[in-house]
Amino acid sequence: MKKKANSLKTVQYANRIHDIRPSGLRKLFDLEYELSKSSDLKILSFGLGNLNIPVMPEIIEQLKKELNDPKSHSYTSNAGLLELRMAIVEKYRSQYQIDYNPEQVLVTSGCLEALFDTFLALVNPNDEILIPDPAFGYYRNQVQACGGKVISLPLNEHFELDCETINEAITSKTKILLLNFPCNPTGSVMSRQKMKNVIETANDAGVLIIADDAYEGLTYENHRHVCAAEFDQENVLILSSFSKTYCMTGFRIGYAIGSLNYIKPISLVHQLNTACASTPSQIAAKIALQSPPSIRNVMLKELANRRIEVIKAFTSIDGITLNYNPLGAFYIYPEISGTGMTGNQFSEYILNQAKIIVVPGNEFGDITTNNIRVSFGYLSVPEIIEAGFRLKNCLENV
């Protein structure tokens, strides 16, 4: 007689995933939806990396003429549409003088597809990976998930890289440096003549770049994005995004570009994980790319001024102390230990007392754990007033 098995089993996960912690990030995206069906009072969410600005009109109606065609309901080539890898090509030809042809860019599911396919195809156990700290959090989880192990690189008082550093941290182990300016949670930029540096240093040590380009379309006060690629095509793999700079971030579409050597195994990760990025996506980044550069001013200039505002709501506050100038993406990263708190203990009392929300730094690393990130990509120039009086309210008495 066969002998019945349990009902009930305990499933074993991978130990790749043991040391993973769940998204802070996530966990507030679900807080906020709860606080806002019991609150009287709105709740205002510097949290997410999300952008409440719609995208441009002009993209939308020529994605709506596109869609009537039967092809555009269908699956594309893996590495993506051949027009959208042109038009990327042609992007960084006029962009930043760098010739590459349509073979060398795979089209991903957003570029967080992108990094964790370039990290699954190119990270050995063991390897080490050279990351910012402080640095968006799933980066670490990422190669951990990979068997790499994080190297973690303090970033300085301006939240810069020093080659000081990387070289102290460089062993006959490090495989690869993980840039990402402009800088998520700091929205600090890199200088042209550090990122040269930063890429020699790595050129030295026979480590390959990858550059987080996501916010590279987002910059403020006349400062133009410097491209890694521009000192170097072959040792510096570059993954970017729409969903930053084109108010696209549920359409999940990116891509990575570079050398083939990088590209190729890339690619054979990206078959097995997503086959081909959504078609209708794809349609609409071409469709962004091929557009006047001039339809993103409105974006830019809104984005601008919050960053204004968000700078006085939150300096102005006794305690409070942003010591760098953030020029790039929709964050600051102040510093909050003058009011007596941790981030931690800062994020809490301003969301019991004021219905705040933010963001505090030990998300994004180990030495930051009095800063706090805030994002003002989600709400208004009205908004982010609104919560400036709200912070002195609570605070005045702490």
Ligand SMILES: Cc1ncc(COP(=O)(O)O)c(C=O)c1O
Given for the second form:
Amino acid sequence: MKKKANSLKTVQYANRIHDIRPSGLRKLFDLEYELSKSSDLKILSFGLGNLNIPVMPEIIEQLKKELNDPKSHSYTSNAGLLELRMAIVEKYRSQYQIDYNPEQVLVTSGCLEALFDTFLALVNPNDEILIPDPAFGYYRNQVQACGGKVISLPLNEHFELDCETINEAITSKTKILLLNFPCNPTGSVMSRQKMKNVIETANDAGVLIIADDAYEGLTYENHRHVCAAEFDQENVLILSSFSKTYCMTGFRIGYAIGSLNYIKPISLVHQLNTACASTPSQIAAKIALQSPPSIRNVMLKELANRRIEVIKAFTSIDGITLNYNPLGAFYIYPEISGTGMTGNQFSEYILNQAKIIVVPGNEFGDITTNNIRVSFGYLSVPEIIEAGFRLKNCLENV
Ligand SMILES: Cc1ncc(COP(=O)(O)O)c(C=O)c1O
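Alternate state requested, the form predicted together with the ligand (shown: the form predicted on its own):
First the chain shown before, then all remaining chains and molecules of the complex.
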């Protein structure tokens, strides 16, 4: 006789998610919403890695037309629309002089899916994965969910990664080195020479490089992004996204590109995970890549203006220091210990006193807990100036 399931008993959740903390960044969405209901003062959020700049109208207009074709309403192949994969291959050829073929591209639901599929496909329990500190918090959680062991690589005072740090951390169990430049949360970038040295260091140790290039399209002061695959294509896997480069965060579209040795197993996970990325989003991404680069000029100019204002607003306050002006992404990562507070205390204080949201450094690792991440993706120049006044007022009285 079949045993009757006990409907009152709660099933234990899996060990693999035991140590996963909910993302503090997602909580900020909820907090901003809650506060905006009860506060007279507008909440000014430097919290999220989101952009409030609309997708370029050229992309939207063309997308509307293409959505009339019923083909755009169906699944695509697991790997993604061939036209999109060809456009991605062409981007790497023209921008970085790297020759890939469309079989080496896997289109995913954002870079986040590409990251998680990759870790699921490549990480065994107790494999050691080298992750810079500070870095985008999802890396740690995703690696841990796959049973991997996270080894932190402290960035230097200019928020760069030194080869000595990598060498010291490498053991016989090291499998992957994760790179994220332009960096979330620091906005730091990698020079060509540094990238070359890092790739050589990883190659010598037989370690795979995963480069999260989500912010490759957002650089300042004429810095040109250096793609890790320019130095090696066999042992460098590039993961990237349309979210930031084309203000398409809500479209959830990204990709992995690299050697078939890696793309094939990652595709197996992707197939189980989502079958294929959303077809309308794939079409939008294809249109974005086929459009002239000048369609991004307005957004780039806006972000460059915001960057200047945000640096001014935060560095004019006693106790806040910024040793590094970002050359990429849309974040600054100032140190605030001169105010007598930790990153957590500071964030809480300015939220209560000035209705300003920033993210404490402990969201990005264990080392830079006296820093805060300030995103300029979501506030206009006048709002940043207003935030600067509010900060001055509330911090003068600390
Ligand atoms: C470094 C980094 N990688 C990946 C992502 C996720 O990108 P996507 O929106 O393509 O999933 C983010 C989002 O903030 C990020 O900061």
